[in-house]
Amino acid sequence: MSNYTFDQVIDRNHTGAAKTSAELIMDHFNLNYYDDTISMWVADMDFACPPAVIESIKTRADKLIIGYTKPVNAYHDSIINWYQRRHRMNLQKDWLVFSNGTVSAIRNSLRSFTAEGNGVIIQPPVYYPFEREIQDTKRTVLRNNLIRDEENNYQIDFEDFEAKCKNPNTKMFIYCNPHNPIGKIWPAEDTAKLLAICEAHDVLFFADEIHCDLIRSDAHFESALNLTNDKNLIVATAVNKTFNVAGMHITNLVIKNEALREQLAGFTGSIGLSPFAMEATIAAYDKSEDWVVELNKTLDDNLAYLDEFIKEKLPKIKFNKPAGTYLTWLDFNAYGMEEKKLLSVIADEAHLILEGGSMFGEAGTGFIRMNISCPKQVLVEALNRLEKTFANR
């Protein structure tokens, strides 16, 4: 029996939550939001944060003064011990560089290590802020599109990747492992091959590994940090996704190369850590590991239910269970609907807010990303609505 509550439905309306903001949803997606709408889009969970994290924030508030904060040793130790314990990563305190979120870290890295016009490789369909940040900083997007077979299994196009790295104008690669949105955990040999290619051509390797704790019971994740060719490597770690504290924007970059750390600091200057972020991190990593174990069991159960439901009641949708993350990549191409129409039907008839695959690149056309990190009864209701909506289509 679980020691935690993963079946509690929490009302997020009127909290400023982006996930349930009718105004934001209309502005971003031009979709209607109803009183009974279920939001299953943005990547934060509908589960209560770990009790230890909530208690740590309350305890810190009781100190009565919320001033400038210097991270205590327990903060760095909690990170180092977690990644050693969970992923066999041997970190050192000096390698840890705090950032206010992973997207900010990517933007700062682009500006620190590349120049306007330089090429930056991404692997669509992939987390859409990668491309947005490259474009916003006036760098050049280089798309090493993933290769997809008829069963929606994805592989890396290494020949194309190396060709892009050989171009002297290519300066950086943004890797996503576990991959968002397809949920694949890349094999260590794939990561090692990419690292070797990048090092051979002096391309900075930025590894977004922030979903690495959210993996299936039969899956294995290997960090790029555990492999060779790490001279030009930056690894992004975060409590944000694992412990559902994304709104606190806590990312810790791991940078072994001192010259890279100094170059990044020369651009960003000093970035302060809030006292609540510090306490939440310590409580998460030191006191909430059993919560993560229970969370992954819950996600396994939700994904098993989704898989069976689609096979039995929505067989036109192609779905492969993700090895990592709590995000699902659903292929709606068999319905032959243009994406805008598809999302509108889902929003207005099923009263669900989901994300269109084209947000993640042209390679995502016809796909939907759905976040299943919610109580089981919410997932059941959402799927029943989808079945009713698409029964005769």
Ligand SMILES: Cc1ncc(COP(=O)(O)O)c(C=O)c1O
Given for the second form:
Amino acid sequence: MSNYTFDQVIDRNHTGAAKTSAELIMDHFNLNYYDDTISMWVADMDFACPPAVIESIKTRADKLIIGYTKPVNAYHDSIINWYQRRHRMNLQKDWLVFSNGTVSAIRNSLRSFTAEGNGVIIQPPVYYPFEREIQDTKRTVLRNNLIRDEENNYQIDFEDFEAKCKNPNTKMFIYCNPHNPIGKIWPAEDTAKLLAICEAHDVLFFADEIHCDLIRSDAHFESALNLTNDKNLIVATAVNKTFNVAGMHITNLVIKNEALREQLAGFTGSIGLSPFAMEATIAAYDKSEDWVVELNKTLDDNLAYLDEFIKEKLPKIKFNKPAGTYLTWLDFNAYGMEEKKLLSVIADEAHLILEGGSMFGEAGTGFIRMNISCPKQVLVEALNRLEKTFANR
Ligand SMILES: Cc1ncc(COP(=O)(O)O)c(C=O)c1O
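Output the structure of the form predicted together with this ligand; the preceding block shows the form predicted on its own.
What follows is the entire complex, opening with the chain shown before.
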């Protein structure tokens, strides 16, 4: 019997939520948003945050003054204990570097550790702000495209990766594990191999591991931090995805190498922590573990439903259940529709907002990313609409 409910449909209108902003969706995708549209794009969840997190924010507000804040020991301890307990990671307080979000940390790292024109490796199809940040900071995007087989299983192209690292102009690699959008958790051997190559060629390894707590019950995640490479590794950890608090912009980087920490701090200066972020982090890591366990069961259930539904009713879509994340990567290639047309049919006929795979790189063309972290009844409704829309196509 669950202590939490994941079936409450919460109205996100009038909260400034990006996910349900008609204006943003029109700007971003040029798609229509109707009164009954179901938004399944941006990676936050439609579940209420853990009760302890909400309570901690209210309790903090009741203290009446929202002043400058020095993180208390309980803040660092909550992070250290969580990663020790759940991922056998031995963190030290000095290694934790606060950042207002992971994308912001990536941008700051690009600016701190690389120069204009330097090469930065990514592995498309991958979370699109990686490429955007590299381009915005005038670095050069190096695409180590994932290799996809006929069953849509993805592998890393190590040969190409090493060749790219060997170029002395290559200075940084942004790794995504678990990988958004394909949902794969990279085996420890793969991560170790990439770490060794980066170490050998002096390429900074930025491991974005912020989806690591949202994984299937039979899946195993191994952090880059548990493997050898202390010299040039930055690991991004966050409460963001796990506890559905993306709007708080709380990321803690783990950087063992003191020289790297100093170089980054030299660029960013000190970054203040909001007292709400501090309290929410403590409540999340110390008091909401059972909530995460229940959440993962709910995601397992949603994914099982989606899998069955597609097999039975939409067999032209190819789908592999992701081992990590709540994002699904649906192969619509069999419909032979151009992406723009496909997305507008989905928006205008099914009243769903989904994301086109090409956003994640050319390698994603023909795919659709669908976020299934919503109450089951919402997912059921969305899938029924998809079935109706694609039944005769
Ligand atoms: C892999 C990955 N990294 C970073 C982010 C964004 O993190 P933040 O909001 O902390 O910048 C996301 C959000 O979807 C993500 O999926």
